[in-house]
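The chain below stands alone, shown as structure tokens; this is the form predicted on its own.
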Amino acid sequence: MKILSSMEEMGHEQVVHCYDPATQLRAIIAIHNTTLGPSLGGCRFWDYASEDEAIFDVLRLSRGMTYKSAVAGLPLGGGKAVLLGDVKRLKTPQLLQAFGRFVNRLGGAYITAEDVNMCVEDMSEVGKETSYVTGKARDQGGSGDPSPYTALGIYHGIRAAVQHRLGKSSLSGLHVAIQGCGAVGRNLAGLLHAQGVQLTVCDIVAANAQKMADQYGARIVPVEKSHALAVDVLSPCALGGSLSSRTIPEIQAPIVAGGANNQLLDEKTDGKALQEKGILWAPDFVINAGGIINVYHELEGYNEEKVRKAVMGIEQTLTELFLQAEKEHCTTLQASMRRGDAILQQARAKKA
């Protein structure tokens, strides 16, 4: 992959390298865009195929971070990081250290979180080098597990949904496919069930399932089946990429919102295709935001009950962008890059 050219491309603003031979750390760090405020975003611990495919995922993901912070209405910019390597041989105390070490380096534009494989002791951990961390335990000062506001930011944004695509105020009584049963998957799981929702759920993990199973009563589907299932919203929230060419022409859901990040695999098709098929989708970085919302509050005071109220202001901002796309007739995903756009301009004005 020619870095440069892609971060021309992206719009990005530094790519950082780190490599620390005594714990085998190997990370990349990209920010993405600082015109709202430092680059905050989570560090996921995922054994990539090649860097090539790393440098890939943290571009989208820090890219993403921007639109998620602008459209939330937050003073931040975006920001990412990827550990790579296999996290149950490599992931230790040394390593999240060193780690820190180099996010202290950069002395502010890029502010860490937890994110896929990393936990709320794990921040802990990076803490120990660094002051540019959220998400610690909250008795280390830290908001703690985000995974609970995530969660309650899809529950509000697939309530946007069905009123939006199915004229319906309730979600009682409709069938919900969840993809992916961990942390933001069990507490949207949970939030659902209260309300009267049928449940089917996959996971790569076959106990993570059965969790929920027991838990719930939900039914589990094999992975590779459960896109194609005929419920009222397919929630992705596992890995990106789920949506793509060989999936979307079998969704049988009228609605797509999840947590996941990039579920787009290509988005100057994706988008696109779901639209034109008659799929409401959610965008993620506008749905999956309350994670992010709830570590800022951490930087600024942490005040769990003005958290909570941010987080449920995704129903009225996806409400919005689902009426600005059908008003432009563009897609969802474009009404929502064009939100976090005009924030972006307007405060570059005020910089200028």
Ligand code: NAD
Second form
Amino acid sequence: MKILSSMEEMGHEQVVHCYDPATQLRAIIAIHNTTLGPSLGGCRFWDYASEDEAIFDVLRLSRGMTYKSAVAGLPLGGGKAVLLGDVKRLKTPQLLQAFGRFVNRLGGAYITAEDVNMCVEDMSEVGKETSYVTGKARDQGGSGDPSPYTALGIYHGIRAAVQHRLGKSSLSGLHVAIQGCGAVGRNLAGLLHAQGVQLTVCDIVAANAQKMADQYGARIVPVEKSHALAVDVLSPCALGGSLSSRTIPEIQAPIVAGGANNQLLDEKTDGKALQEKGILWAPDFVINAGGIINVYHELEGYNEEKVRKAVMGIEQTLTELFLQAEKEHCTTLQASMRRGDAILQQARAKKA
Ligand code: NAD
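I would like to compare: after the form predicted on its own, may I see the structure of the form predicted together with nicotinamide-adenine-dinucleotide?
Entire complex below, previous chain first.
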């Protein structure tokens, strides 16, 4: 992969490769854009098939963070980190501290947080070497696990989509299929269940799906069939790339709204394909902003009531973007990116 060419194409400012021989830490930190403020985004521990795959992931994820914070109205830029390798074998306090030292060297241009395979306790280890870390435990002055807030935002995003596409103000009696029963998926299942929503779930780890069946009476389906169910809402809450030229033709749900980052495998074509099929897609970086809103308030002085209010605002933001997409005859992705670009342009003009 030609990294500089990719940075130029996607608009990245800085990409840093980190290696620590003592702990076998191999990490990449990508800073996409700092126009609105320091770049903030989680660090993901994943056993990528290749370095190119890791670079592609961190470049897309960090750019997504720029738009996520901009559209959520936060004074933050976009960044992200990936730690490469087998998390079970490699993740030690020493490796997390080594990562913290690399984050610290960037002098605050990148602030980290948790993402897939990283938790609140891991952020405390990272925090032993840098203050540029969020998502630490509440008893350490942090905002704790962001996933309940991410789920709350998705819940409100689903409400906006159901109102817009189905004309219903209540979710009661609807059927939602959740792909991925991890931190976000299980919190979302709890919120939906409390509103009388029927749930179908899947997960590559059978025990995670089983918990949802036990707790909420969810039906379990195989992962390969989960996108093609006759449900009201399909909610991707696992990893990215679940919406593709293979899956979109088989989707029966009129709404796709979930928390996974980078849901479109090919963002040049898949957003359009969803629109042409009459499916209302809630852009991932808009609907899943609850987590970043939560960690941002950690920097400000944490106030849970303020956080909940801001996260619930995702319902209004998405409603506006759905209407804008209709008015401008564009996809919901295009409408959301246009809003993000306009916010960035305004900030640049103010600085000039
Ligand atoms: P997690 O690791 O807790 O859960 C992911 C779950 O998905 C796991 O149970 C895993 O077994 C399952 N899974 C993996 N691949 C799957 C597949 N192909 N099909 C079905 N299930 C599969 O992660 P999380 O924190 O719940 O995050 C889920 C998604 O939401 C990720 O894309 C993440 O980037 C995004 N996200 C999370 C937050 C947050 O606050 N945690 C915020 C914004 C976005």
